[in-house]
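A single chain comes next, written as structure tokens; it is the form predicted on its own.
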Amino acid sequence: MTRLRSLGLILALIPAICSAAAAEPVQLTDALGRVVEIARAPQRIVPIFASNTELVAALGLSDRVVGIEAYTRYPPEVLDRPQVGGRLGFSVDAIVAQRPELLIVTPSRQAMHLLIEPMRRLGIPVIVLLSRSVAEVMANLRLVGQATGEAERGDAVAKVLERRLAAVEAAAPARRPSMVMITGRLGNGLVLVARADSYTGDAMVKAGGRHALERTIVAQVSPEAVIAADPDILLFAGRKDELDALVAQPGWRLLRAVRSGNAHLVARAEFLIPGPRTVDGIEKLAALLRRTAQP
């Protein structure tokens, strides 16, 4: 009976127990090495970004999420949730009126900038994540985790995704086919290409290509650029009638991957937007590949 009733003593205080754990204050470091104490587990958060959104989603907790930016797309249940701002910047009115306790940003947009001091002022916590490679965006799942008080998920899905990008890595072909993704064209005739140095270029690499501007330190080139480096394979992200019109264009026909059949699409989201959807994009892309790569 003395066991008994120990027993639902400590099945009763179980739940406190949890809560308490559950209420102590979390302090972790930020991609600007900022030190931000969280009180406790957010259960409403303000993702400024659709990166960000995502990497909320990708943990299961879009109920969460109370506000979105104009731009955010993904996943749909988070669609109908107010709107904070948008191309013209952020509304400090806006953020707090969804009673945030957690606001995660980029430096995108002078996001940063405008919002952090005022949360601050206001003891809303907010952390910075950076996005310059598929490892960061590994770090900032677990961050995210951490912030959310869901640091063993965070860890999981993380791990899930890294295990995939192992894969593909093991099955990458011999010779890595030089590449060029175009990303944007500007109207001054200028076309947008992934930086080897950024995290589009690292999702390239990671699924088995390689640069063939490696040297472009900006994303502004001219056609003459990309026609001279002749890639082996030209990636497009956007939709056929863009690619379409992109190659229509005088000279584009002389590049070789033109000529072969290897300019392909890439969906925007995979590529452009740093979340857990490039995992994706990256075994597409790594499938195409080795698709090319035989003989």
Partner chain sequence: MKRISLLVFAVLLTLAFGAMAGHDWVSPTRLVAALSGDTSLQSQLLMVWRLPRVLAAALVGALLGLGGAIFQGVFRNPLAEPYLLGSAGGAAIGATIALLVPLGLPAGPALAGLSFLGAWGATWLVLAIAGLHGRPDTAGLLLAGVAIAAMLGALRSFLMLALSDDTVNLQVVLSWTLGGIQTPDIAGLLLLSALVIAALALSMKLARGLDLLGLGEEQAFAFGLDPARFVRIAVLLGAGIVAAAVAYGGLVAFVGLIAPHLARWWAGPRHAAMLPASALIGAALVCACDGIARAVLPPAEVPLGLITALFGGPFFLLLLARRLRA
Contents of the next structure:
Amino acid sequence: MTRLRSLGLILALIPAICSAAAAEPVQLTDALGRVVEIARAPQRIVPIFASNTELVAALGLSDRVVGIEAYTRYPPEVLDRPQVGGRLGFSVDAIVAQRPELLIVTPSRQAMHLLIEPMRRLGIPVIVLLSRSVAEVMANLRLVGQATGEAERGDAVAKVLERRLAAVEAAAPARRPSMVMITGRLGNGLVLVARADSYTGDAMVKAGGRHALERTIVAQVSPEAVIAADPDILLFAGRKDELDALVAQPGWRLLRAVRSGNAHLVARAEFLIPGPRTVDGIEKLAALLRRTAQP
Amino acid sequence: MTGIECRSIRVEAGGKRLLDDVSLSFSLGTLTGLVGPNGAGKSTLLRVLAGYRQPDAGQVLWQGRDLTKWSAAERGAAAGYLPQQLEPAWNYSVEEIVALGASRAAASRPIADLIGEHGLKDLAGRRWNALSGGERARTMLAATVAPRPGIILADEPGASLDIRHRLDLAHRLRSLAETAVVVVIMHDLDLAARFCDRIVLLEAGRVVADADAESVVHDPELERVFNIRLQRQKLDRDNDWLIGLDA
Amino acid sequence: MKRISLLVFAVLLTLAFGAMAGHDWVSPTRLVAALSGDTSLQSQLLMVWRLPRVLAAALVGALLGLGGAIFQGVFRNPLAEPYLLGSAGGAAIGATIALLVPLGLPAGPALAGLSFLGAWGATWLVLAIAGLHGRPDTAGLLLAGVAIAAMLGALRSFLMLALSDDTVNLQVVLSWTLGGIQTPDIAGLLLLSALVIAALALSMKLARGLDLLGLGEEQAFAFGLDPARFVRIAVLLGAGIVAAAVAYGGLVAFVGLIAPHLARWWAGPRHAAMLPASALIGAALVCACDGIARAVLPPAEVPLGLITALFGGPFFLLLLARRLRA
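Next, report the structure of the form predicted in complex with the partner chain; the form predicted on its own has already been given.
And the full complex, kicking off with our chain again.
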């Protein structure tokens, strides 16, 4: 958290050459291939979803955020901004009331379907971001930088994070342990796992592990399959009491990872929000793997 | 006191009085016919006597005891009810229905006997949907009399039967009446006259005539109530009365 | 008796199928090895996870078969199904609360207990509203059931929206409503077995009454049944049995409708034979469908309710075709 803020402060001191460059209209292509034209550097931004808010904040542009979604919990300076949506969906009226000049959305929870058409009619530019891999998260930082007229800042922030990733990769032990990350439990007894082809799955690999489960089509998986895969390490994105409750279910104590103390918690904010904190998560996981690798 | 009795029965529904202060008593050894035009309250009265319908006023006594004090099991064992038509939800077999009838009392007659007596021996395994009207009536009768009930109530049991089966049924009810109280709703005045010991004539919820069959048959009220003219004929054989109906 | 033994054999076959089916298929030799004490992970997983699951599936199916048979007998209607009197709606509310409200209770028992209470409670509510005095008014019961089900459904949707947040979302509850057996631990399995035995014993006591009701209310009354009292008892027992099934297996559709149908066809309409047959057929159906649910889309599971619905639809089309031809 401190790293990001100091980064933002340093970059904010870059002279006005950047703001002059940002005066021209920007045209870019978002993740869905939509060509979006942004007339001038937007000063009022509404990032829908916590991940997009963190991307904007990572560029030091927290003060330009004028509306957030109810589930956003970070960074602390934006938490008092007006909420434009949450569990029951998004309010076009609430968004428009903030007079935004840019909307950043991800195609989750109907956000895309609800908002793109009304915003288009109102002339408010919307960019849609996808995060299918860690590399795409880095690309999103650059894209948001472009969209907000801070292209150089975006590039710089992304470069710093990429260097950290490279450092992790360099220090990775030779043998990659097999891992399964459980991100939730369903009411019918199935567990939700991080899929190999998601950014979370990618993050696990970047941290130095490999996937114990073959490519899963959906995130919901039978506990039997997880136990049969018998990973070296079991990761759980949640609280300790939730992990304990899971492990108390029939069969889980058969896992080597459980019996040998290799069932670990990871922070949901670091692995389930595709933003700069994902790199924090990767570094912590890599450190964990290095500790476990030592005999 | 081995009969059934009803006192001051009043039944109202939808603002209409279906039965108005009806008091009757029926004793062992009598076959009573309940007759009357449609809507006279015959079915309602039978249901009240059976305990199925609670009257708005009045009392029903079986064997001298208030019917509301009888338990369901006692009721089932002591009486039998023959419906106009039975529409079971499931395709029971003849034997299964007779067995259900026999299950009302521990001392019921053996099912094999009942089946034999009612001419059902070749039909024992046949299912309800495959039975003719007459076969169904015989099955119901066998089931009804299985626990040797002292009270038998019947609601036009021969309504959908051909004349042969109607006569058979009437004969059987007649012989049952020797050891039980039998009350039967009859639309067929001819059969009522020939087989009943006593006829009760109902009109608009009231008892209009109540006497032995021969007297009622000669009562002019009968013609008035049905709005017809009756021709009475006495047969030499068996002293049976054959009533021809004239418009 | 012979007919019942054939059904028992069918259940054993489906149990074997269920034990072999799953995200990876287990050969009979591996199964035998596991049963005789092999200590490999696979064998232990079979004994600790899959076998209890398969047994639970059969037991839940038995409960559904019994519950469905009782409801069909009470309503004298072969299309009556166990969720008629609001138990599905009530169970869903119980489950929603258990899954979305942090009650501080252990999750598994809370889910089972609350869905049971919800299912049974809803039926009590329906009985109270329909008010059974004197004559059992089955039409009134059905009306009350439809009304309660609608209101409970609305309440459940509201609860789901109001209580979900970013960590526990709608999918958690929806997955439960689609039905699915959760592998029980030993205590849970023993409790479920005890429930099935009790359910069977109590249902058999209803057999004569259900037979009598089948003749018609008036005739049942004449044959010494107290219809209002009997209907009340039968409905509560049937609902309790269904509630237990729902507590262990979520909302599984069609089994409570199909099993009694098949039981009547196989063992005849007399409830003394039809009730155990319905339990056995229900057990075989759910066990087979659960095996399919686990095997079709590895490593995920298809919700059990979807599989039973996939079979349920064509079954009724078949019934319709036979009816039209006759």
